[in-house]
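Have a look below at one chain only, the form predicted alone, in structure tokens format.
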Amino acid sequence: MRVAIPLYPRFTALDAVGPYTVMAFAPDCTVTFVAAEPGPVTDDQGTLALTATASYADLPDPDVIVVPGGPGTLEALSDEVLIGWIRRAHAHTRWTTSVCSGSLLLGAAGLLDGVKATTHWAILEMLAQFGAEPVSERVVVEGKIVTAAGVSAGIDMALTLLAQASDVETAQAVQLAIEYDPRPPFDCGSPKTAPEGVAERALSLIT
């Protein structure tokens, strides 16, 4: 199973890298990140950069699309070439996935209209603008259309992915190979349940 993931200035690292590791560890697949050309592309911190291998045109169809989101979406949505290239390869794949406000740019792409789709509650609303109906889970399955919401989710979208790729106990066996067993120190990685004030807090972080 061939995986693309796009990467374009300012994404969010773990957006790409979290179902890059799960996808990594799964037998027979291969997962390569590709943009307009090879070559590193800078992360929304500017301080990290993934290297592209291979370039949009070299990968037009993959098995599986993983559109990653972060603050450089708002401006890839007028990227022809990335948008294109997702509208094209969406034609061949067996599942295109986003995570975070990756979802806009399969909004952006003609993808999601008259479908259920996630992202980040920052952003959950502006679904709507691409003809989706946001809702509000961790992971929506859409027949071969399949989005996350924020950044963190990335993993559990690429393990209910692998579950349907493979099978279950490889989704199980990739789970604990990665050690992937949250106990977030706090109760607050929603909305609903942060404390009064850390909704702003978190907003400011990330516009």
Second form
Protein chains: 2
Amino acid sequence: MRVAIPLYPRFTALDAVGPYTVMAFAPDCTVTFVAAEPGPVTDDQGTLALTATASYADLPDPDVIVVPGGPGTLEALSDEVLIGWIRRAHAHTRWTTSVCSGSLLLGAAGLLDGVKATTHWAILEMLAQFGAEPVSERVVVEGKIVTAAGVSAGIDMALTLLAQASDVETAQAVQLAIEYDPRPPFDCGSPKTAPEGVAERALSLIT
Amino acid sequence: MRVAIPLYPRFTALDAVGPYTVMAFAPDCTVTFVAAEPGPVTDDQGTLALTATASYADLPDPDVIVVPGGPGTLEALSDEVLIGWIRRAHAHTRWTTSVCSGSLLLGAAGLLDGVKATTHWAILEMLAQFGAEPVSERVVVEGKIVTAAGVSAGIDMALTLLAQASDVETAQAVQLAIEYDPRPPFDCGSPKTAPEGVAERALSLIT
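Could you please show the structure of the form predicted in complex with another copy of the chain, as a counterpart to the form predicted alone just displayed?
Every chain and every other molecule in the complex is listed next, the one we just looked at coming first.
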């Protein structure tokens, strides 16, 4: 299975590296980071660059695409090269997926009209601008469109897809290989459970 | 707080990017990827390069170091430049930390003698070679030495430390910002819970 992860300026690193690590551990899975041109692409903090090893033109027909989110998403909405690649690649994919605000880019490519989808909790209602039906869930599978909630949700999404792409035991083996037995120190990873005031603090960190 | 994450060939990307993303979202935290020389360093899959922006010599006295693991750890045990930097930096740190097999590098630097520590489940007993007391826990805090279990455990470790470095509400805000409300699809992220046969499959993926 050939997986492509597009990188654009000011993406959030964990959005991309979570699903990457899950899928790259799987047998028969090749993950390629792509961008307009090969080379380093800098993340939302300005301190980490991941290297794209191929251009969009090099990989027009991946089996899976995973579009990460990040503060750079809003600017990327008008990146016609990226949006055009997503739209054309989608015609070939088994799954077209996103993490966090990456779903807005699927929307900009015209893929979410009438489709249930999710994104980071802070911008969930923006999905309606693209005709999507916003859903507050961790991972939303609607046919071949699969969207995940904010940042860390891409790990859960990738394991879910891997169980279908390979088999349950392979996905379980990858989960154990990355020792994904999470023990978050607080019960506040969702706005539904976060104590009062934490959502405002979180928004101040991401905007 | 100045955090340094050393990169060496064949590290596991999520080991580094999990704690990075948590800490980089925190206010007053600067995370720098370091290596023997600045430049791209390729991960365990050979398909992802993260760029180190500073050399070890550029950052001799960070407040926190986070040493990632990966298949390259065994070779890195004899990397005297890396091990020497860990040993000297440790004299200045508030916390000296590791994810996954990164703890073996703390051991090689002589930091684990008589210290409780953890690592990836598959190599837990190797810690004893360095005089450490292997402990099967997600995150082990022993004074300023903090070790995390395999790969994904670095996210939990970073949130735990952030609550001490800043305050609980800041750590909660970061946890909500990265929507860390994990929903692993299977209960198999630990060898204690994985169904029979999954550990063998997992070992075949990581060795």
